[in-house]
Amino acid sequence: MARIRTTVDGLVYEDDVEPRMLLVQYLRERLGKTGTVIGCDTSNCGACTVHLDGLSVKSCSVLAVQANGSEVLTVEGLERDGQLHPVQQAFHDNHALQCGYCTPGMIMQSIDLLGDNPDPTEQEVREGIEGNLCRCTGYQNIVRAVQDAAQKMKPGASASQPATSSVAGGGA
């Protein structure tokens, strides 16, 4: 077992984990963050995308021990004071989902994209989300949602979360 301490959605967790436990398993099984979904287990689909220290990663390709000392942001950590993140709201407003399975990872990747490029073209959005697969929509409404969110977010506005934290017990 390995002891890890990580901040997830603004709360600090300390846990003993198996060294081979994937971050996606830790988030779902230990912390109950089931919005981070398991799609393919091969890092091809992007459904499990979260932010690790401010960058999007496919949590099925990261070990939980690699998140030790890091900050993780999941789709559950995006809303503030009952308000959806602008990207979440844009996905809703633009009907950018059908079954919804890819949506959490697609939203997390889109936030990362907008952090790097606050006013992307259609082609830049398509390239920015190419590592996240959607088998239902054909992507047009997803692209529209990302561009809508870009217009509603202030240029350079951070999608990262406040640094306030409290300690939550995870246990073994």
Given for the second form:
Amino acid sequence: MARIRTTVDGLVYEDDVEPRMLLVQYLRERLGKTGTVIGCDTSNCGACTVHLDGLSVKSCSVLAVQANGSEVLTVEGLERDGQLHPVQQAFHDNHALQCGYCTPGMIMQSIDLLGDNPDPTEQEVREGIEGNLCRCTGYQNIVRAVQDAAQKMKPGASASQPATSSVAGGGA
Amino acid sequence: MIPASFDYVRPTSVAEAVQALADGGDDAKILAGGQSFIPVLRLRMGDPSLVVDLGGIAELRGVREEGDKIVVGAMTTHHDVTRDDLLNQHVKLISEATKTVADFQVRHRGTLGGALAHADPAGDLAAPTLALDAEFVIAGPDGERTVASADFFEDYFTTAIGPQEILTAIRFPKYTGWGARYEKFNRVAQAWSIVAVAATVKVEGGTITDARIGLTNMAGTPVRARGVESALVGQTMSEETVRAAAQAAAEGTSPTSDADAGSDYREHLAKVLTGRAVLAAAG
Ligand SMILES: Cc1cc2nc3c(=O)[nH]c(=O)nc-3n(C[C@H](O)[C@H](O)[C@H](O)COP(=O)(O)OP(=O)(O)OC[C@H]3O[C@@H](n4cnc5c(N)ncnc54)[C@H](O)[C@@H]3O)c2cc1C
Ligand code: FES
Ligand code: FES
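With the form predicted on its own already on screen, would you show the form predicted together with its partner chain?
The next block holds the full complex; its first chain is the one shown before.
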């Protein structure tokens, strides 16, 4: 057993874990954060994507012990005061999901991409979510949603509607 | 699947890591970015008794200039390699090749040292290091040694790193002002190279004065396309010259046949991609 201390979605956790425990297992089985899902055994699908110290990672390919001392952000930590994150809202508005299994990972990777490139072209979005597989949508509406979110998150995109208020009514 | 049980240590210096490997015996294994190793553990294709995590060793991370060399710590991530100014300026070929590796998430964790130690014949970073005459710095119980890239890659998934040794850094000569291109052929996004060509050339006043070309997945190890290099050097740069020289690209290779491509198709790809890579590098 190894003792780890991590900050997950803003809260500090301390736990004893077996070294072989994957970060995704820790999140789901210890912390009950089942929003992050497992879609494959080969590190290909990206469904398990979370942010580790500000960078997107596949949480099935990181050991929980490697996250000791780090900050983790999952899809469950995105909402603010009952309002969806603009990327979550854009997925909702643009019908960017069907079964929804890839969605948590897609959203986390899209947020990472937009942090790096706030106004990506269609091609840049496609390359940015290269590590995330979707078996349902054909990606078209996912790409649309990411570009929609980029517009809404732009500072001054609509002077009367700053990024945070553009998500008003989130979850409706 | 969940990996089988193992013990875990996270040393904070190379000396401690070497000691941990020695104490751990034959079944001790190194963990770098984990992007090849953790999938192997999950599929239970590996069953180490002890995992030595290099993630806590600050001296293994980062890029620095040492005289006429650029030195990259083995634990420098693919992500950091693609963004490094020194590499972009002096060793552009490695930056270009690294941009094509896997996807953002994998590049955030995977490391240059891990990819080279793994030595997958379809991996994208071995051919550039061979073409660039990089040197590999390896630490072990008997101290530090340096291995030339021509001697580092021994076979499929096999390198000159001994069982109790750690790759600590990769040293590149400077290729300031050289053009570079990594031309990768694969079927879908996020897939490994079926064949790829790493080319870097120096063009002065319209003449190709130097050229270095490495091939990915044309044998169990990366291969240097020396026939193409010598056909290019001294020639006036033109599309015709480059395409003619590229015909020598498959010489001395021994490509495999698999579900992606037969060996004859790989030879064809090597020639076509070499032409493209050199033209783009010179352009
Ligand atoms: C979905 C996916 C797609 C990928 N696509 C590509 C691709 O297109 N091109 C490509 O080139 N690669 C690809 N990769 C592999 C990626 O480049 C890995 O990062 C790399 O192969 C391993 O680096 P790592 O730091 O993660 O090493 P690890 O996985 O931690 O280690 C790999 C092996 O090397 C050994 N090792 C690691 N570091 C050292 C060291 N310093 N000294 C001695 N031994 C060491 C380990 O013991 C282990 O056996 C892909 C991986 C995934 C998951
Ligand atoms: S579960 Fe598929 S990449 Fe992590
Ligand atoms: S919506 Fe079903 S996998 Fe993407």
